[in-house]
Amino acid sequence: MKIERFDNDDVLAATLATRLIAAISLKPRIVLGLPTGRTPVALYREVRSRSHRGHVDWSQVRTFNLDEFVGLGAGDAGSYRSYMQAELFDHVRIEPLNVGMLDGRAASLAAECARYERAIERAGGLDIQILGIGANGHIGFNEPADALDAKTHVAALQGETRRANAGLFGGELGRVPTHALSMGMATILRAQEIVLMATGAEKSEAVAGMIDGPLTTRLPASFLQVHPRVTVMLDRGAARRLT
């Protein structure tokens, strides 16, 4: 892994911002994979700056996010795919086409993640895969178990997860859903290069675990310590715990 420090968030969504607007403009056919939640929030806001002041074509940029709760999609209150739309997607010129959301609404969930893991393979793979990471070691919604789904799944959240979720829904804990559509391990690590984003000191021990403990399927970010290519991003809270 390559760990990177910055003193504060601000800095860190800019330099992260910085490179993908020239990895798009380096390949502008490049896959995505990209996550949702508080972190990437000033990354977003640094990507619409940039992109509205270089013109970025990102016409044809492919976009798939990690996860959606079960029972929730477009147009939802508190759905991801809402999240985006409002955070990135609607300040872009991407095309509505090009954007890979799973569906919460699914008449059949198994069949959605099928459909994605082929969506996935179709467009020749994840190029970059951003991520955050829970303070429990998820990633995506692969929570911590005795063991973790390899493919594009349906996840039972935690409740540490739920309540970190919680301020999708007002603050009320009990409209957060139980279940989410996840991305697996072996789906997130097949993307060809991996920046994770981690911000805030209650995210410290999960980062320290990550990257100097064992791996195990109880921090699921651990196994990110097996791709060749990862390079984490950390303010100085999350940092703390770093020897």
Contents of the next structure:
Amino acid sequence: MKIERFDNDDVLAATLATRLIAAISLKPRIVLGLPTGRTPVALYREVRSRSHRGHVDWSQVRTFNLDEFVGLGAGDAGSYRSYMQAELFDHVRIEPLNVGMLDGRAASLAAECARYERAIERAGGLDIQILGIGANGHIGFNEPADALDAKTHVAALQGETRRANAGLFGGELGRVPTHALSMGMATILRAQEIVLMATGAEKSEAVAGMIDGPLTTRLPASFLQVHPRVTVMLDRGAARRLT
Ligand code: PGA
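What would you give as the form predicted together with ligand PGA, now that the form predicted alone is on the page?
Below is the whole assembly, all chains and molecules, this chain first.
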């Protein structure tokens, strides 16, 4: 793992935005795996502002988001689809057909998960997967457990994760869905390259475990240790417990 420390969130986001845009110009048909949450908000703000007036050619870029809440989809406030439209897709000239999102309202969730795996495969696999990390060490919605799912699956959300997402639902915990669809550990680990961003002291324990701790399903992000090309981008708070 390559560990990089930044003075603050803005410098981290600007650095990653520069790299992403360089990667798009090097490989216009790049396949990106994208996260949601609070951490990437600054990244998407940077990417949008630099994509203004056609400065970045998004016309062939393909994306797959990590996860989506069960029961929610396009047009639902609180869905990750709505988040992505507002934070990025509505502001860049990406082809709607090139945007991959899990449909949390699919009639068959199992079929939807299988469709997603096939779509990623047909696109040639993920070139770069960008990740956040939960304070409990989750990536995507791969929550700490005795065993982890390899492929895209239906995940039961832990209380801590639902609380962390309450902001998307007006702060009302009762409105946060109990389940989500998520890429699995193997789906993520098959990406050619992985970049994990973490900001804030509340992530420092998970970050330290991910980097220095044992490989364990109790801290799903620790599995990134086996991937050959991972960059971990941290602000001061998130790096606090590293030696
Ligand atoms: P956050 O979520 O960016 O909102 O902290 C990260 C994650 O849960 O993966």
